[in-house]
Amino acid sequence: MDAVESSSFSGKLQPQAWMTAPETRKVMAALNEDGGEARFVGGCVRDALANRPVLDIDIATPLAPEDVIARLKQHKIAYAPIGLKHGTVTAIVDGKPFEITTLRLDVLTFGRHAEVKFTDDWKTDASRRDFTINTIYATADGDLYDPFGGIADLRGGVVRFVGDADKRINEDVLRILRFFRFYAHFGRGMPDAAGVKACAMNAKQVSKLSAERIRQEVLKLLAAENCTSAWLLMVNCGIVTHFLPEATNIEALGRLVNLEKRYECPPFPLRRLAALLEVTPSGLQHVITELKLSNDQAEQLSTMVSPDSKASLQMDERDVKKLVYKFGNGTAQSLLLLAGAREYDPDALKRLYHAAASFHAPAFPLRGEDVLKMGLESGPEVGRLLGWIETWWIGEDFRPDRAACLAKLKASMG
């Protein structure tokens, strides 16, 4: 261990299930064999220190990519050379991926891409990363190395760029959105002033990002407990106006987040996005296009934003049942939470929300074949007649049974 390494040694990470899992041990043993060296880095170390679930495991090593592949082959570990140009090989053990990247420095950066040079210097590798909280390394035994004070920043709720914030942003504009996303998840108190200033100065560059990148960061940010503060900060910095100018109803978002906590309702980023939006139908379509939402995401957001499906705290329980029948329990509850965020009447919301949770919508008793059996020929009239009976059935609070519905159908056919 050289002097730089010794000075960045920062203690021990307590044993973690993901570190001691057989598949992880197998990969680390292969990389550490015969004087090799590998360390966990980035999100897995950060999240472990923050007592959060670890989903993805990234590993850094001074080994050249071809040496990494040779060791994986030797230990009969499957791999995918995706990202090989940038020093990344993905090992796969029992279906679990491990992204292994050779220590590197970025010689030339352009957007999300970079011309890289491999190195064996851990601090050089750390210096190219975005935020100090993502520069913490951990060995297989849990020894922590923290060259830029990421552990202290993590404990203090500070999201800080590594080195000059303006330079790091111009290397990769996506770091603007990542700054606010990480602040939403890990930040506490006042944000880092240098980071905020650099993001505000470079706000216009956000429009260069792809819709897919923006969507990923926005939905991850909106999943955070502290999303309201982060989004307000983005609005005040002039960031939001360059990719989603319609999303500025901070008050509604804050109320929604508080209501979700009160009703123990898991965060749902699309619902939180809906709270932020005050749009016309064409404005909604602009949001869907700008974020390149999937068909399913677009449908969900449209339902929660459209005036035709908006709920109100002025509803009675019969109206709530209709809402559940039309959209399902989950969407009905989302619509009521959004109404609560706009209208803020806690007593009314409590009554209606529990009505939506407890009502199990029955299936409409009739089918098209029931109409055909009564002598009507197949065609549009069948659907129109069924719809008329269904509307009557809903208006009767879903009480008429199949026999009653058939009787109503027979009477309507003369």
Ligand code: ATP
Given for the second form:
Amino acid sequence: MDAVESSSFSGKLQPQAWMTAPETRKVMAALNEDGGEARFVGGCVRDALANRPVLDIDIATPLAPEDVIARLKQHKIAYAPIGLKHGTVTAIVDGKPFEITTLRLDVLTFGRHAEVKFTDDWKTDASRRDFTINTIYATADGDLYDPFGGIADLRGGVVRFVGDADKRINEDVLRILRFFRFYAHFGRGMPDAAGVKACAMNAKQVSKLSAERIRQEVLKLLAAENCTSAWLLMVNCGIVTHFLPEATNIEALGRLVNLEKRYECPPFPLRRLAALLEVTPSGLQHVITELKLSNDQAEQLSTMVSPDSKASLQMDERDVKKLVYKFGNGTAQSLLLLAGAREYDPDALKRLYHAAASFHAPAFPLRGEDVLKMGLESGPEVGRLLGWIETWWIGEDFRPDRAACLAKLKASMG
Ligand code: ATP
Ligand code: MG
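Okay, that's the form predicted alone, but what's the structure of the form predicted together with adenosine-5'-triphosphate?
Below is the entire complex, every chain and molecule, led by the chain shown above.
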């Protein structure tokens, strides 16, 4: 929170690289000229105040969407009118997107869809947002406007709904998951009691959310350092059971997060999800569907929870090399961290983890054409033979060179 100077009323956000970047200045200048007004809002202001990296920039303005578009056109700034119905125009400068949303109130909300009414009142716009920490605005120069005490809440680690928690959840149930996501990232100490109570009361409704929205929130939550206490809270409030009943192994998640810290591994949400899961193959399929994981994500998660690829701290270095050969260094390290989260043996983990990090798996020295050159017709037999030699080569600790593999091949063909 060093970024705030307390010289002005709500304070000032010290200039940030993303605020002074030429692309940002260009968009802000277009909106601010000729009596226009625009302020940064939401995640970018919150994250900057919390000294976290800012990933995307949201801008709020009392200008009507048509006026925003006219100004962008006038300044030759490309834009996409996605979300225009809700007053959002995305400006794009040098490939960087800026979401510009006209101040609004949500007249009627039903999930992610809202019937909106535009306004020129900043506080009205703030009151339709979810949590106080997400209602902080900053001008292009960094003057802060904080109508609901979001800065103090951010400082105190309090995630608090704007207005009545139960009412806000019933407008959009996703806010339950967002409550725990923001608690995982910014919360300190006890969570806000009114928020927890309202989330618990409405827990059942989480099952109505779309897979995409659930996935996004779950993966963002699991990226947080404090994900374990947030997830535990979510289990205790009876929420997890309504969308991911398999994901309850809190102890394993806690141990995994500690191991990641010890080994200086960046957080990897899917690995954390794998730690939480206690699943049969059909349970795993349910998780993949429930979160609508991409093929790539589904494959990574399956590898990390499947009994066939499970690592154990009972393994020796040779087993670890096999793991690296089959899955690559990164996945082998993940499998060992997960084993470490299940079995407590720090010395064994340290030894095996370093073995997984340092082994450069060699390429198998033979190819199909080597078999064909020996006179075998192409067909399934070629692959079978090659696989057999490869298994032998792996069993010999990857030591036999090409000549030795060819000799073995020759011998095996009689
Ligand atoms: P991040 O970008 O890190 O996910 P964010 O807070 O910027 O976090 P966005 O989804 O980009 O989240 O939304 C921008 C802002 O819009 C939020 O800060 C909040 O003020 C408001 N907002 C987003 N989703 C909701 C919602 N479901 N209900 C109410 N307000 C919301
Ligand atoms: Mg954002």
